[in-house]
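Next comes just one chain, in structure tokens: the form predicted alone.
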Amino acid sequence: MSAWLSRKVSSLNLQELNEFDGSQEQKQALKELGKEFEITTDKLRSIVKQFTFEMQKGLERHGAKVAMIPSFVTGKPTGMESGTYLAIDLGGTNLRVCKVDLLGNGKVEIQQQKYIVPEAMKVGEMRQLCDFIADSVDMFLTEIDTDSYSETLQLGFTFSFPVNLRTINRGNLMQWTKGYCCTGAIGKDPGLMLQDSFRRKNMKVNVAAIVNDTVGTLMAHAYRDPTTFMGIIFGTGTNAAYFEKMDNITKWEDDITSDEMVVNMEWGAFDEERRVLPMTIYDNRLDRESINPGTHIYEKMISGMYLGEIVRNMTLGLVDQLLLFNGKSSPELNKKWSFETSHMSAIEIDTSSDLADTQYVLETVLGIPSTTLLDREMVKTLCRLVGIRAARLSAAGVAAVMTHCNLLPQDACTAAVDGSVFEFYPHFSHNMMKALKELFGEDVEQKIKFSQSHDGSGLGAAVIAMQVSKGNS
């Protein structure tokens, strides 16, 4: 492997691209790509400024791009609460049912079971889907022997579809996503319909809360760590939630006694007006060919569902210029979405002298007839450019919340993070922190800690059900 490429895999600068061993044309192409994907410190500052502006708009009025949705979740858990609660998570292939025992001192015990949702249930009547959920919960409770529970069990319902909440456990379904299209559901209350199924089956279960998974991520970690102020998803998609002062949520019209509430930012929609995000021709192509062109631009630049496709578009651009793979592609590489973000991770972490893992991805997985070491080094560079940009743009969102909440003068705090990109993508958290240091100084590392938080849809939903049952939400 070339010395310049092995020097420091967690960062990349334009000067290093000048030391690339390829032809003059290849060097120039990589240098131009480096400029396009570079997020300078000044650019970060302008993005943070626009981000805080859009946050403010979302807090002031309904219908803003960054929606800043009040979650009705108020108050922080202390970690000392105890009790038994249920949680269910519906939003994909499986329905997950959990019994969560909160033991105090931030400790928990969880029993869970997954049930495959039949395809017919996803497109049938909503009442049938709710009956299936109720039957699954009943089966789960029978399996774990809950006869000893005489009181009604409180349940947190992680319903991973857009819902316009009216209260903590009531709201209207806005639209279906993820392959679901049940009839008799749009505009109706999923919490109330599920509660009706429990009632008809004489089950002592109360739907205490409808939960957003990002809010759940925040509350799951807050039970274990009271300094937690923010929950973030960096995975297939992205979103964030944080504790906001009620006085700042000026669009809130109802009476409330709490001083703060968790706000679900829906930050993937940031800068849909394209004021500051530095979109390239490769981002524009991805956006045009996506199922939701023109929307969720921020999400498309930082999330696991999209990063590999950006690299694929860049790769094909170099192939078309006869600068990569001797101008030859493959049927697999020509397929949209064939270059997965997991391929990027494998390539970025490959430090072998001949980049053997990169060769395997390109030749065996993607079917490129043959690759040279120079080809592999170029693809590795593309992955690094896209990965570093994603981390720096992600840091901008975090910095916006920190700025808005004026967190730097306060005590150290924790951001709970879930998602495969944060957990598995090489150097992602390092590059995020590097960007935050550029914005706030070296001491920021003492002010904010990123902590992996799993199971927002299970533990988090149960913690919120607990909060509701004790009158804290």
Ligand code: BGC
The other form holds:
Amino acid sequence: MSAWLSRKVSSLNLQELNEFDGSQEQKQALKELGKEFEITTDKLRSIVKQFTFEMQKGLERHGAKVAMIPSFVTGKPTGMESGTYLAIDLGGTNLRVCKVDLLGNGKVEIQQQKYIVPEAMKVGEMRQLCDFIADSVDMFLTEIDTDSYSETLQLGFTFSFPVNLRTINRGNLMQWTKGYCCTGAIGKDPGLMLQDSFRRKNMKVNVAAIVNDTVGTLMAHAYRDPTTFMGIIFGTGTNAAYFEKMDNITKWEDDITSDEMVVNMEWGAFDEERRVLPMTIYDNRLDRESINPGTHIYEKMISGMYLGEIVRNMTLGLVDQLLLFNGKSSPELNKKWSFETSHMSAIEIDTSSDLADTQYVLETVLGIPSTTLLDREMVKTLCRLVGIRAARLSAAGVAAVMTHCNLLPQDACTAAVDGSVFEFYPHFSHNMMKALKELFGEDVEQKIKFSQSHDGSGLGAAVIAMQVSKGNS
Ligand code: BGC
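Taking the form predicted alone as the starting point, write out the structure of the form predicted together with the ligand.
Next comes the full complex, and the chain you just saw is listed first.
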């Protein structure tokens, strides 16, 4: 393997590409891609500036692109809460159903079951999806043989899509994201529709709260660590929620006694007007072929559902220029979404001298008849370009919230983070922190801690259901 590739990389220096052993044309193509995917510190600054501007707009008026949705969650948990609650999570690959026993003293017991959501269900009728959820909850309750089922169970519904809330458990779905596209749902109330399914099946379950996964992540972490100010998801999709002062949510018109409220930013929709994000032809192709063209373009540049597809588009571009795989693709590689983000992770951590794992992904999984070491090095470079850009753009979102909330002069604070990209993508958190250091200086590392949080959709949703049922959300 060439020296430049064997380096343990946290960033890709364009000069490094000069050391690449390929032909002039291959070098030139990689350099051009390197430039297109580069996010310089100056570019980061301009993205953060536009981000804070759009956040402000979202706090001031309804209908802004970055929607800044008030979550109706106001109280911070104390960790002393107790009781038994149900929580469900819909939004990624699985439906997760949990029974959560809050035991006080920050202690909790969770029993859970995952149910695979059939692909057809994700694009079928919403009413059917809600029936599927209710059936799964019914199955779960039978399996765990819950004694308390004689009483109505309070349920926190983690529904990880943009919902414009009118109350803590009522609101309208604004749009689908992440490959979901059920009919009869946009503009409708997912809480009410699920409640209807429970009613039709005579189940004593009350949808007490509709919870975005970011809000759940924030509350779950805050249950154990009161310095938590933000919940972030870097997974199949991306988004963040944070505690905002009521005075700053100027579009809020009702009376409220609380000083602050969690705001679900829906930051995936940042820069839909395409002012600062450096979209390439590969991003445009992906966007055009997605279920929600023109929207959530920030999400499409940084989250797990999409990164592999960007690499696939780049790979095919090089194949068509006869610069990769001897100009040959494969039926599998030609299929949309076949290059999963998990393949990128496998390729990025492959440091073997012959890039054997990369060869496995390309030849065995994706069916390319044969690859040279040079081919594999080129594909690895593409993954690095896309992965590093994703981490740096993610840092821009975090930096915008830190700037907006004026966090730097304050004591150290914690952002709770969940999601497969953050957890499994090689060097992701390191590259994100590197970008934050470029923006705020080296000591930002002491100011903000990113803490992996797994139980947002279970514990977080249950804590919120508890707050609602005790009347203090
Ligand atoms: C949704 C958000 C969600 C995020 C992470 C996005 O596609 O719009 O509501 O929080 O994914 O799951």
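Rigid core here is just the name for the largest C-alpha set that superposes within 1.5 Å across the two forms. Keep in mind the model is a prediction, meaning the values are calculated, not measured. Residue numbers count along the first chain shown, from 1.
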Practice task
Where the C-alphas switch from fitting one rigid part better to fitting the other, that's the hinge; pick which of 48, 197, 300, 455 sits there, comparing between these two forms.
Solution key: 455
Completion exercise
The number of degrees by which the smaller rigid part pivots relative to the larger between these two forms is 20
Handout entry: Following rigid core superposition, Cα shift of residue 164 between these two forms in Å
Key = 3.1
Problem - Core-fitted comparison between these two forms - CA shift at residue 120, Å - result: 10.9
